[in-house]
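First, one chain by itself: the form predicted on its own, in structure tokens.
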Amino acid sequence: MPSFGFLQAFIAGMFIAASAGMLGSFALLKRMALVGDALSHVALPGIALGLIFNFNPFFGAFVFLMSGALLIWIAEHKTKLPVDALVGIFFSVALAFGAMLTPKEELLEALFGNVTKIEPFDFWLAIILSTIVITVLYSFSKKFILTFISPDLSLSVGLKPHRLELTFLLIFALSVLIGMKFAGVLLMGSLIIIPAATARNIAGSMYSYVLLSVILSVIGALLAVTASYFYGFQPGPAFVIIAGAFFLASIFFKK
């Protein structure tokens, strides 16, 4: 019979991919595929620090992410840089200072993260930020597709494209920070990246790309915390296998 640690992972895995997922399908239209992976890093030095002075890491994580999102929100529009460009600056900085500051032996669980050793604090959380990411796309989602896909127009019918950009960065941020440990530093872009392109590959329209995108993402976390629970696999590595099985095989039916 499952453990209650096993039921813990399960669920928190699940509201986790979802948000991750559908956080995805918004990052794609936007070209901000790769943008999770690099943010995650950002992370890091906050991580350390909540580790070596012994308070919770994820306030550490929180507090340099959302600084770090405002940060490249601020110099995206001063130097006219593109995002990816800016947090690819930002995550190098991040990490360096983060991989001198980890201590070695939690060093492991940082970079890869580990959703079954979830503490009940951290477990609550997951699935209250998780449930507000998705709430916020959801109430926003016709003003993110239409600001990404034509920010002139959207300033048009009276959006205010900049500040739409702002409150989806600081949301990739809070789905970053909560996708955090499940994958971990290193292979948090991957719930992001991975389901939303492979929803993209056979969805017919852009209500089913981003159901698909949240389907495929659930799916891909279940089974890999089931993994976790039956072979001792990790589940940030294993869901990224799964995930990309999924992607593989979504090119034989790419519509």
Second form
Amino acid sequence: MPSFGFLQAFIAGMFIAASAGMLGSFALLKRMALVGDALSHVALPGIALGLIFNFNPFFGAFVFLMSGALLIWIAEHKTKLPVDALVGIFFSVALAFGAMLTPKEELLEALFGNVTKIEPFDFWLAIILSTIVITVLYSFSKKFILTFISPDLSLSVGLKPHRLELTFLLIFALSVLIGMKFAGVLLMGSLIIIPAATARNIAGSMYSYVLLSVILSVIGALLAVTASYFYGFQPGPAFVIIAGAFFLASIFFKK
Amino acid sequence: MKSHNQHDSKQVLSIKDLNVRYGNETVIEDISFSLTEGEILAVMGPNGSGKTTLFKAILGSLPYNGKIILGPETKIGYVPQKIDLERNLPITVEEFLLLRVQNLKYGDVLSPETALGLVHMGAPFLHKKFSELSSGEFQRTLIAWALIGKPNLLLFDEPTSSIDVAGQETVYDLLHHLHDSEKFTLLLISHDLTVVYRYATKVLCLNHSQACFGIPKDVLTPTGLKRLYGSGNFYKHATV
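Could you please show the structure of the form predicted together with its partner chain, as a counterpart to the form predicted on its own just displayed?
Full complex below, order starting with the chain above.
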């Protein structure tokens, strides 16, 4: 009989995966898969500071992620610097700092996550924040979709693409923060991107694309938590392998 | 060319001393003109002369100096030229058209089916993905996107004059029919002199500043065109 801890991990995993899968489907429309991957790295120094100075690493990660999102936005809209390179360099350096600062015994978990060790506080936070991410994405979905598929058309109907992009980046950072517990700093990007990429291969409409991305992500997460419970795998890497397998299969179904 | 009754000619668009800058570069300098209901204005000018920028200023999507006054009930539809839209997006024609409706601030709109009907595409197209459309069908879909909000001012950035396989009808023929049936004022970027002569009631020549404005036969003189495009660098009558 699965313990309460397992149930908690199961439920938290479901919420985290649903929000990440939904976010991913939007992120992939904007071709910002790699930005998201890099963004998750910036959380590590925040986690490290939390561990060193004895405050909840969640808050450290939160501050660093939000600042990271803001920095990406500023680099994209207020400067003429090449964003890709900048993001790649800046966030890799952040990861390096984080890796050096994080105590050895905590490093593995920070890098790869472990939802089966979730504390009650983190559990509720994950559920509340996931719900916020899903709600914001849902209520902005028409604006986000139009803006991401065509900034020109978005402008022409009077939307404000820059502002929407900032909103999205902040939600993105929030989603990374939540997923950290599940997949860790290194693999969080895949939690967001792989289900969306898989859904894109097989979806016949925007609606089915977003929905499939959520469903695939949730199935992957539930399988990963189950695998970790019964076979002792780490859920983060297990998720990435399962999601990767789905993606591989989807290539053959590609319409 | 169509002639229009001038007796209840309401002003749809009026532009006064329009200036647009990108940084230190002046893209549009001191443009002034106005259009009344039902007119077809062709905007001509060499590449990079500010034509698309003019459209974007009218749409209010970039900062400008001067005045752009729209009529009190003016609703704008916009068909962009090079659309920054990927063709392999997982989106159906219907979903795409509904995005316009859902992001409009007023409620008086056409159904996706009606809008598609206007550009001679049947209901089966509603559920087709972008990747399943021919380039002609894709351009029609973009026109339907502009029409779905029932515009009375349509901005059309350089239609390609490719003939659609379906009806052997050019985009210009389609626009001409729509202009007759839907009664909008049309702003059209075009290099094609034949099209301009055939359809436009007014011409605006743009070369950062306003090189000419008026009725085609008055302003499109050989000297005027030479001044606008340089020697010989424009389309002759032969096309279409």
